[in-house]
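Shown next as structure tokens: one chain only, the form predicted alone.
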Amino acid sequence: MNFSDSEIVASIMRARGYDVAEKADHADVIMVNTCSIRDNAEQRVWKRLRELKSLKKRNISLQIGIIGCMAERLKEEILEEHLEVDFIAGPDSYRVLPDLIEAAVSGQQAANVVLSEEETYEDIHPVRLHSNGVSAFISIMRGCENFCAYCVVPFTRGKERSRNPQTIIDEARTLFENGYREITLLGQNVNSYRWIDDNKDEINFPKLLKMVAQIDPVSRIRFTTSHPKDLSDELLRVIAENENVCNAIHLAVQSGSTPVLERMNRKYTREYYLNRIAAIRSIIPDCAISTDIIAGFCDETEEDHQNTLSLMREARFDYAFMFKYSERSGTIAAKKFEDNISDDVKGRRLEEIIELQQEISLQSNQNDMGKIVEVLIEGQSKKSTSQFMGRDDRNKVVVFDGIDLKKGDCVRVKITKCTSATLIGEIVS
């Protein structure tokens, strides 16, 4: 989502006469687009600011801005303690960035972190920053109203609001016409997408996904992310019935314990989540499923942790994003619960989660041995210029030898080897 927002910011700046600098040393303005989802993300921002402070000493006219969720969450702290920051803008204030910069140049510390109930930037044509020319993001909605206890997003990105579907379709069509072969529809919870058209008919996410898939039947469509409480059979059938909608679903579970899920305000139980996994397996048999897991949430017992491990064994995730719980000030959890699991226990539980997931991921990839998959080439392999890499429609990374190939080509690859993270194969005719 932040990557997509950066492309929107670049478009707004370009319309006011700015262009993207290749190096920070060459820039008149540097904006750090920030995330507050975990403490580690914010710590990286503070480190980056220290680096930029030395750059500003060498170029006193340089303007430095903090934009995004961290600007929304920590406005006062940033302005009071980090004098190298000249302006800040929250996620709904990007249209006024050029004006904020002008105010900063005149010597003012400028800020706008007002949240909007309407802003979707649907009329902005994003500048595709450092794009591989193959894959692109389209933001279909903004904000979140789930209020998971651990999460800052509803407070930093505001209420849910959906884009006009016609603007989404137009953006997708333009990308395909310009040679892109894959788009990802983005939202904090894409399943919450809702639009009422002029005829008072409702367009929900399954209908939108089908509309986008029909634009160019040979190009791939992905989406992220889905909330389990809203994952409908209707959506699963749209995926199953449209070959160009990728067989990959990211479905964050966070915990395998119903009491922990209740404290997290996730609005589903362990049993309900596993029911959704069973529905995916039934309707889309070859679908890859990824997830998010948090270790050591408030009051998590050893039994709760073991329930998470057992759910992982049952769900058989193809891959997962796994973290230790990081308390965020201002969230429901910070107000209601004590962060009472020691860092050592969190670390040990996270290690067990990671170790188990690596085993499951390896088994998942081993099951692909001998299969032939269609791979969309994204570029050369990082490890060898004689190899290419891409992803199959399940979002699995595939590496293979090849010549006379280029980004955007689709090739059929037979899987011959694997690691827990990567499929390795050879091109077949």
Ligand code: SAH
The other form holds:
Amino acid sequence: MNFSDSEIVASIMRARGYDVAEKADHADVIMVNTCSIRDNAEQRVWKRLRELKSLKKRNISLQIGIIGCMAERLKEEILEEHLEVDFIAGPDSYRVLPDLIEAAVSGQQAANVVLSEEETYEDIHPVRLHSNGVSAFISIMRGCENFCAYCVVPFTRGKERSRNPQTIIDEARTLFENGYREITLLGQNVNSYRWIDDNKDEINFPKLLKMVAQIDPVSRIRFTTSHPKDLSDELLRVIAENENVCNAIHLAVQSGSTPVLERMNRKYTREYYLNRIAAIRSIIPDCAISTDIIAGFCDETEEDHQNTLSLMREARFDYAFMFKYSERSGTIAAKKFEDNISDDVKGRRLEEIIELQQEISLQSNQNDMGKIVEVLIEGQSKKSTSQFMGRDDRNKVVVFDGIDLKKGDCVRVKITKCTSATLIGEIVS
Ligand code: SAH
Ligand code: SF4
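Okay, that's the form predicted alone, but what's the structure of the form predicted in complex with this ligand?
Every component of the complex follows; first up is the chain already shown.
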């Protein structure tokens, strides 16, 4: 999401005559696009800021900005305690960045963290940064109103709003015309995408996905992320029926224990979640499923933790992002519950979750042995120039030997070896 936002910021800056600098010490302005989701994300930003402070000592005209969720959450603290910061902009204030910088140049700290109910940046054509020229993101909505108890996003990114579908389709078409072969539609909960068109017809996410898939039937469409409470069979059928909509669903479970899910305000039970997994498996038999898991949420018992492990064994996720619970001030959990699981216990539970997931990921990859998969090449592998890497339709990373191939080519690869993270194979004609 932040990566995509940085591309919008680059476009706004370019329209006012700026360009992207190759290196930090060549830049007149440096912006740090920040994330507040967990404390360690914020710690990384403070560290970066210390590095930038020493850069500023060498170049006093350098303008430093903090943008994104930390700017929204910690505006006063940053302005008061970090005099090296010249300007601050929240996620809905990127259009005024050039003005903030102009004000900052005259010596004042400048800030805008007003959240909007309408801003979607739908008319901004993102400048593709560090792009591999093959895959790109398109933000289809902003904000979130789910208020999961642990989560800071509804406070830093504001109300949920969907973007006009025509602008999404135009952006996708331009990307395909420019050689991109894969786009990922982005939102905090794409399943609640909703737009009422001029005929008063509702366009929901399954309809939007179908419209985007039909633009270029040979290019891949992905999306992230889906909230389980809104994952409809209609959406699953659109994935099954459209060859180029990838068979991969990210469905964050967070916990396998119903009482924990209830305290998290996730609005589903363990049974409901497993029922959605069963629906995916029956409607899209070869679908990869990935998830997010939080270890050590407030009052989590050993039994709750065991329930998370048993849910993982039942759901058999291909991949997972796994985190220790990190209390964020201002959230519902911070107000209502005590962060009462010790760091040692959180750490041990997280280790157990990671270890189990590695086993399951390895088994999932071993099941692919001998299969032939379609791989969209993203570039050369890190290890060798005669090796290429890409992803299959399920988003699994595939590495293989090849010559005369280039990014954006699609090849068929037979899987012969694997690790828990990578499939290794040979090209077949
Ligand atoms: N909107 C997405 C999630 C975005 S945040 C969704 O609901 O699927 C990505 C992940 O960060 C979440 O799914 C959750 O697992 C994790 N996360 C969010 N807040 C957290 C916190 N306070 N502590 C630890 N992990 C957190
Ligand atoms: Fe956070 Fe929940 Fe919204 Fe995801 S759906 S961004 S976890 S509040």
